[in-house]
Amino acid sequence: MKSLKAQAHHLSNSAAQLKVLNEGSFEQFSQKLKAINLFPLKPTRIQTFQVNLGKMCNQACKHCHVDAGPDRKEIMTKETMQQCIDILAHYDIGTIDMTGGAPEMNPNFRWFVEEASELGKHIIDRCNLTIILANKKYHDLPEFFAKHKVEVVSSLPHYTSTRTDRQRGSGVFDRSIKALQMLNSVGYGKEGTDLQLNLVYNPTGAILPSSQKTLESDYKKELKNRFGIEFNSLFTITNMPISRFLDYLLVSDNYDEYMQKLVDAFNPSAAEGVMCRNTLSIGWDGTIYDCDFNQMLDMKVNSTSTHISEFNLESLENRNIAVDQHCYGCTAGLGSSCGGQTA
């Protein structure tokens, strides 16, 4: 799609991104779902609150679909966080999944974790690892996570410095290794403990991830042998054609080829297991979305309950999930979700 190359100068406008995604000649994602009797796509049961605590981050990764960075000011307020806690206290929603940006940079992050812990919820923190070393006030995060049995999920694009730094910035690999060693030192990833440490692999280019099982074996071998690092599982995630990665695809003239790969790799089994069927995404301002990717495209839920302050579980569990062309990213090959491959 070379004619769109000029549009790639940071497509921060969600409408512009959707326009690009729909200008190609690719079959509509909704038609794929209709062919397997999955349209309209409906929720199963809401089991997870994925909460974006803010877009502020100490990094500015090339693949980041949130377009997060040090200059972002959007931060979830304590009032909105309290509304999330109130809902979690009232309903049988077992997991709270915290994202950002770097969620730990929200000034009320620890309070939020403590409140969710008191409710007995399973807590996931999507930690970029380098935040642990960014400032002295974060150095005790491993101990804090361990105290509240927080599952730590962290991106590590590769077990070599070259490929990791290419995607996430110079020096990120070395700081990530140090942070992983700090997490290991308090029991994370160790056999016989219940402290879960999971890593995330994103391809560094316009390709689909290979077998999660094979990559996990390679990661475990290389990280253990080189650095003594242990972890529980590796999640492989397909890069979504939105935000910074969409910029990259357009500027590098890889958009058409990448989208065709996603379309050709559509997997009905993966479509049945997409995470938007059991997860709600809560934006930093309390707006409700079907998933984190729809949030970044400003595609609000098709429900009378569009904000956390007017939460209605019945309406949300009976909604039609909003889909568009970017959804091919979650259904390609063995599937992709925040928990890795799904099919």
Second form
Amino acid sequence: MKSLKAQAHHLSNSAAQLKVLNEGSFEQFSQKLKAINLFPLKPTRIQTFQVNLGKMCNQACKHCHVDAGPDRKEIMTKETMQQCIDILAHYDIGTIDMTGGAPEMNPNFRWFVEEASELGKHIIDRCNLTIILANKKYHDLPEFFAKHKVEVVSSLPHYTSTRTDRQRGSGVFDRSIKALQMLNSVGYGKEGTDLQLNLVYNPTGAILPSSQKTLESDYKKELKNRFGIEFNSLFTITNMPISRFLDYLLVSDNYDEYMQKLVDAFNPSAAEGVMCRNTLSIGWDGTIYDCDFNQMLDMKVNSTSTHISEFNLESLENRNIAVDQHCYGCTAGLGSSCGGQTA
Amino acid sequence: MKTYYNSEDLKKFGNIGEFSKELADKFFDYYGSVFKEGALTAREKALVALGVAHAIQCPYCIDAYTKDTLEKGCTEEQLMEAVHVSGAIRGGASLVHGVQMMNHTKKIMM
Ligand code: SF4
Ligand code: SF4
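Please supply the corresponding structure for the form predicted together with the partner chain (the preceding block corresponds to the form predicted on its own).
The next block holds the full complex; its first chain is the one shown before.
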């Protein structure tokens, strides 16, 4: 599958996506926030730096909000990574969350992890699992992660191969299982180790995720019984109506119903806990965003500090978070963030 | 095109209160309690509802509980098994009356 960008698809343009999102008769997200006195939405305290190391990926999943894939060449330079490290060294921001694309495909990925590790930061790697098997040079990633106590967060949209492969590509499930076994074999996800392995469930269609707790126990039972795999927690994440998932919703004629469902399921306590309140997202070119979704929609932060080279924590912690209709994806039902449910 | 069933009507289910609020309120209150997690899990109840929906062939309920069971983490196989349970009970219910037919046949025939 080619990225929307490589197809020159009209939805590869963020303005076109925002236009679709604002065309319907759905109540404005900002109005919903106003009604519960949360508008303008303000940060609480910035605790996490989510850095997008590039859009290149060995996979091309159907729902990808990044529109990532092997045909994407955007990648963070070492200079920009150094700027991130300098900021992390200077401020009390405890967590660095590395994402992409496949972050491990950035040629300076290991250096970046080592630097962050030296600073004593909590490191999260959003690893798509199959990258570990994609090339010999990645086979030792489990040992490397373990050495730096990196928390590994990996998507496995379902514990059955049909559903996972339908979303992520043929053969992805089997390779993901193999990679999970490799992570287990160095101690990840095992009781008595501090090597955290967390999985991500996101629905393989135009439906919302339900109880994280119930799904987690299903995953634990199925993966353990069928493949001997162990992991720590399952995060359930709602598919955001942007990029390739937006395209899917439109093509499959599910858009209106899905949006309506997100709007109807607006949950004030999920709104209180949206991740943009304690996270900053850094794009591959060093631009600062409220979250990875705003990044993909090219919605820069409302601050004098819009690039990592002119980082100003005070201004950023006092900004008004830029919201739009896609934000309903974070506030529906039990809430959704990169760390799973929020409500 | 005019049809007896309109998928948009499912969203208007709540409007039945317009003609009789008290009874609708009582029904929806009861409905909500029935589907809460109890001795059966919410997921088990949704699968029962999907099976019943097929037995009574209600298109609204089929749409609603297909989505609900999928959201609650059921697999396609589980959904289809619930439909087969419904089919088996419906088929069995017809066939078991064959005993009545046989009894009556034996009574009236030499
Ligand atoms: S693995 Fe992740 S980044 Fe890569 S295409 Fe799939 S969803 Fe997108
Ligand atoms: S989409 Fe981004 S800005 Fe909107 S609520 Fe979610 S995290 Fe916040």
